[in-house]
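Next comes just one chain, in structure tokens: the form predicted on its own.
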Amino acid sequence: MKRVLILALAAAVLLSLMGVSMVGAQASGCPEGLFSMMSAELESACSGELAGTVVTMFGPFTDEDEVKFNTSVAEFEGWTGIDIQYTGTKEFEAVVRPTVESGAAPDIIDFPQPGLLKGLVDGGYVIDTDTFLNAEWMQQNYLQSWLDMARIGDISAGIWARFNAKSLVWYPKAAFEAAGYAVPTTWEELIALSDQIVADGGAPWCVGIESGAATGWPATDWMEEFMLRTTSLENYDNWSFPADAASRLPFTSPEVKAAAEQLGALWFAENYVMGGRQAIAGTFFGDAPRPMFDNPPGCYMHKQGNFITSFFPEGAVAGEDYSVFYLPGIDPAYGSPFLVAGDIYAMFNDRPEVRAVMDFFTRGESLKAWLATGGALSPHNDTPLEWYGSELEREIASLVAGATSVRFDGSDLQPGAVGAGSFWKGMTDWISGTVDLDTALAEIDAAWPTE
């Protein structure tokens, strides 16, 4: 499988370097005034000067997502005559590094997590986008946090193209309002609401972290939320994605322990979680929110990413049966952070048409068609909310627009032995009461690679 994919990618790159296009080389020209502060290469593309060239891409988009991606770039291809050829695979993590190191790198690679990209940056394979993108434009069209997260080592390693939101609390809208509850906008209001629900005889929260061999991953998301809300972005970065061993913030540090204790204060408070502490580790994460839809609700709040709606009962209607609010910040010193996952596009071959396409991806226009059909959120400031075809995604995008910072899912950035291993297990052991917090944090940290 790896060999076939690498050979296919090599052939695509060879065609690209030869300037061979699979489609017509005509260009209609970009609509006047559509793009501002363009790189020289995007200007050239919009003038039709790069028509007939090919830009190869590789990434994890397959099936419906690959179709949506191709639809989202189709207009640009017509305007410029550049053929963007995307190859998607479900074996992305296994083949991306050998593909690049074999000399068969496509022009642009879509990474679903920056951690996979770091090794290729360290190897000198990745083009610094600061060398051609308009710095003023990037500052204008992205929250600074996105630019910070794109910096790996000494370069800007790519551009953020789409993302998923995690700092979301779902609630049964009709039952919530019937009970007289109001959406909290501060941590103090959230705790007061939780106390009121308990006083009324209900359970504020539904939580489940069971996921087969991956049991514990929802707890790592919660832990990341508390790290963002109780300590600095610098500490979060040094904990989740340290530049080197000297800068790493260990799990045994006071900052990490304090975040875990805040999480424990919420989850382990009497009657706060449906079923109590003992139910958390044994409840499948996809089943956890379903009691919200019981009559009366078994719980009134559930924190999870925007994908969780696919686990809601069939027929549940957004805006009627359920809605969503932002998980408030805790310490005002750390603002209103948002936890995200998403895609960063990195560049591996430096030609004018590749630069033009990368510049196009820094603009909301590159996602317009995808937003209309659903399944993506835009990190670009020039994306109007009305482009979202889903009212729910429009609401989530509005919530993210109010964030003071964003950070990537920490466990997805950490070495696999930790982020997809000891972190999952350690959180599960602590939550289930098998070990105390200090032991759990020490065991998680012990798995961090020493090299």
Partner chain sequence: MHVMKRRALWMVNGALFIIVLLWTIPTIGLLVSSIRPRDDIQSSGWWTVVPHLGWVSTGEQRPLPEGQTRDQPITIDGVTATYDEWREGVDLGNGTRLVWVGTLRLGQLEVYRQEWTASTRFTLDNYGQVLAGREYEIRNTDGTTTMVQGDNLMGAFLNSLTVTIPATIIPILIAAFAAYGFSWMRFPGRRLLFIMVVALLVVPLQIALKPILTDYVSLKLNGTYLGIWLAHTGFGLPLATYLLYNYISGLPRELLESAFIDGASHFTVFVRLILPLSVPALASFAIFQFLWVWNDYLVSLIFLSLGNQDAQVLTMRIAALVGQRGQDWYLLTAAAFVSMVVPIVVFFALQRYFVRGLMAGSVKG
The other form holds:
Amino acid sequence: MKRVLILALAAAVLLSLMGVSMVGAQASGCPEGLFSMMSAELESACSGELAGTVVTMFGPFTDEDEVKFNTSVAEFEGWTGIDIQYTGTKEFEAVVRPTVESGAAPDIIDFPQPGLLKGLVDGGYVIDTDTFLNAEWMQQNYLQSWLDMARIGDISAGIWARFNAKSLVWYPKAAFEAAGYAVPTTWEELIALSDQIVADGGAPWCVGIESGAATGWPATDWMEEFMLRTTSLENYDNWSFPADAASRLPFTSPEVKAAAEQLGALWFAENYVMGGRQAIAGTFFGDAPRPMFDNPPGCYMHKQGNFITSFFPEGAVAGEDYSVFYLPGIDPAYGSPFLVAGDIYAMFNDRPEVRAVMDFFTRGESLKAWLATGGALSPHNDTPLEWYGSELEREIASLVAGATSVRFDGSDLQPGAVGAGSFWKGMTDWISGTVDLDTALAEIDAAWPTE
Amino acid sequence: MENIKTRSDDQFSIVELGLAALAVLATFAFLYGGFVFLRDSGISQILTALLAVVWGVGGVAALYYVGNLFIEKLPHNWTVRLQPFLFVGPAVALLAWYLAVPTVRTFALSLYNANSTEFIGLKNYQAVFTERIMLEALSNNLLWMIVGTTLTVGFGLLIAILADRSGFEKTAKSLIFLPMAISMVGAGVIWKFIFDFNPNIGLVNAAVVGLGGEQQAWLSLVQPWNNLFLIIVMVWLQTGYAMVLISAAIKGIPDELLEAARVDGAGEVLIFLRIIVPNIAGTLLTVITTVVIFTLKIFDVVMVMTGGQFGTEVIGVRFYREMWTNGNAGYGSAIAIVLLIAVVPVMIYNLREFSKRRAF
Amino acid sequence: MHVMKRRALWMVNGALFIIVLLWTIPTIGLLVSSIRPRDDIQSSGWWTVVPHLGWVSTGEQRPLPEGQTRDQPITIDGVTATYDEWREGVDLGNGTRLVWVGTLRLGQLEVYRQEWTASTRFTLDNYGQVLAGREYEIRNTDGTTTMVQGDNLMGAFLNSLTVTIPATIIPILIAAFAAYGFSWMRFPGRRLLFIMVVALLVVPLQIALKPILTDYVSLKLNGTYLGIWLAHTGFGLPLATYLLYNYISGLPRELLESAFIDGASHFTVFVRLILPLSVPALASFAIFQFLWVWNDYLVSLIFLSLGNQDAQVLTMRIAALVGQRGQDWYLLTAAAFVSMVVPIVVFFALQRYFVRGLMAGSVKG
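So that was the form predicted on its own. Now I'd like the form predicted in complex with the partner chain, please.
So here's everything in the complex, that chain up top.
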């Protein structure tokens, strides 16, 4: 008994005394003249003063995107000696709130949905980036609409790091051209083409909105495209991101209903969508474009963001097997708007190294490697088109640049209860015929939180 | 171990008590040291893993051992008084921390508004019982509870009994159990290959089309049957649970009892009703209770397969969405409390059964 | 042992066989899919690997009759059908079928013949990517490319074991003590405490995540193995206590009485008598708890991985494999099997404890 006791005590002491020694990190310094108008913290990071510090990040991208992210910050880590540690999870939406509210927030969080960020800004957890970033630099490197979208409540809640383009229609180029079809540049041409395809015995469109726990989101994208094309930008903004309760355009308004009716006219038109309503509701969004690659194609057009290429069959070559065009505007009065989505980085702990890393992310340089590999678009003005590694993404970037206006995915901007909840549900209920359009829109609207 | 083999009734010794108390403290110190070491050390992962397992499991066992050592060194009447708390104390304490206190807190939150700033009484509960989507969830849960429990327990019982008499018991039980080992993401893919709309992916639609029928979006547009298809997924996953427990209970029935009945010429049906069922009644109640609770809490099957869309909403998914995605603490909490209240009758029945049993 | 009538045995075996077959078909589908290449998984059913009579294109084309317009029903070899019907394919008898390939304007009829076919492209590539980590082609800014190997499963596998083994044994131990205490000891508050334990069965663990994480942050427990073990213990305890109470309270009291008469203490009785006797119940619960913890995602993510980036469990690695948008979901086929190996081994290891007559010797009457 006593012997056991002594051994135990000795071991306890030994164990408590053991520690680890940190190895100091090396910093080589940033290349001369690479960054201009730096914040004080980025400057000291570049001179190696912050070497050995760690910045933790948390976000929704995993695996391949995680590798791309790590590659794109690797050089910066070498220059400054700051270690950027990223954790990704597929359950991002579920865990981000409890993590932050319980005090376990990492330094920087990547939000693919600014709507989620809003709740945390209201809780006072988010640090205002205006407090340390050079305002002149931000004006110079971002379009005003990006800066506006980052303003949540009274603060600048984060910085836009990446975006992807949504208003894109993919088509099987070889079969499309063999059938004698031409890329439409106006809405009338698009409808004429659809009718032509139907007359030829084919289906013009492929649509699928199934997405497991997030079922319904592709339908919300379609709604946003129609909102942008059938009503004013002001209405779109008041619908997706109202400044206050008084200016909010509710889902029950005639404008929103008109957009939904136009969408219904396209989706539910005889033979317009391969497989009809059933296919729309039952097809996984990632499987939806595959019939385009059948011989003969099951459909000729598929509207989806630029990420969809990763679902295309192995060996399908951009520019040969498939290509992309811009979903044309409907009413010339509203021009040719472009729908985008993207990632905003918000900051939760205020330390010099975190500030330095945030400043780094305001620069195209932070995306350079990612752009070369593909899969992201840069919102930074200092990113030249040559950085894009693929012809296709360069083309998409120029399509976005050619738009008369750029607007963010409305469902991502709306509060989570709507944008990641009732909006999905209302659309699926409407599509499956569970409720009529008016009820669906009323139920979507009822979930909007009252302040 | 020798010194605890017999009860040291009145041989109270202050020295031994002191030593035992020291042992308790030393164990705590040792465990804390181990914790700090494991948390901060930079040793290899395999070594950490191995040490952690030994430390964790051994630590808990050691705490019980030294705790008991100390209590048994106390004067006898104190031993009698305190020993029960050594046995149930750790469980009760952990439960209080992890579940009971959060439940009370949830109840309090359910009386407040979305961001817990304003007391609104029972308004959230009123919403729970009037909103169309919540009503849909409640009625779906009822379906889950009745159909899901019946099928899971029924199949579990049937398979356990058949397997007991068959020539390939182990193989059969292992194959029925197999789905339990599959993670939910894996199960989602498995059932995609069954229910997918595309007849080149989904088996059911391939069969339907092959027989000249029209392909269907089984999980979305075939309402309200899609709920049943989701229940089938749950039954497929969980029958192994019912089977293992029921099978263990059946094996506990003494052979002599069955033999005697057979000698008396009783048929298999009679044996099942008169001997097997009464003998495993306790286990059946346990299994039914846990499966009922499981179906009421059902979450992941629905979340992964349909996200609660297309009329498949259930309480678990609603709660999760209100609480986490929507940040509506008040409403989400009210849903959780309703769930809790729904199970009260089952619990009361269980407790009644328990009190019928005689304990010391 | 009673000898069953042969006919009855046949019926039992037959019925069981059918049930087991139905139960296994979905898993077979997954197994077959896991060794097929990505494009095959997404374009043809897994059941096509079984040789079957199918229509195969001969590559021949069948010209339309002279003067036939395309929007009218077409008659060939005496068979008349509309465009939509030709698109589906029309049998001409004699084992050939004509199918319209392409659009109404530009397509043509192709000749198909019925043949035995099977989709036989198999690969272990899915398993390779899951086990060894995927390879990504990263294009550098200077135009060159490098291959980057993603994480392999080894680290996650070890983490999962480190989490799961104690998170299985600890709650069983604590619950067994509690179940014994509730069944065979008298103390004030026994009934109330027991009701609390059982009532907590129904509490969804999601309500506890935030308050517990807050506690963990202040106790510095987040991101530690101890934290995750305790969490799994707390969440698993109601069921463990309930199941074990049911079993332990049902043990014959004569057994314990004779032990106490021999002068044994509660602790001795528990360790020497009750634990060995409860092996079937302990083993059953061990299997379930092991499975739940092994397949858990949310609890590990919140209490372990968020505070310790390196400590990712298997389910997290596997979920991450499919990519942010789920584009690589086909990898889940192989991943599901990889993650199943350990639970199945545990099941086989513990199955032998569910043996008949374990109680028979001790129960008198």
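Remember, predicted model here, so these are calculated numbers, not experimental data. Residue numbers count along the first chain shown, from 1.
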Give a yes or no answer as to whether residue 130 and residue 70 travel as part of the same rigid body between these two forms. yes
What is the rotation of the smaller rigid part with respect to the larger, given in whole degrees, between these two forms? 22
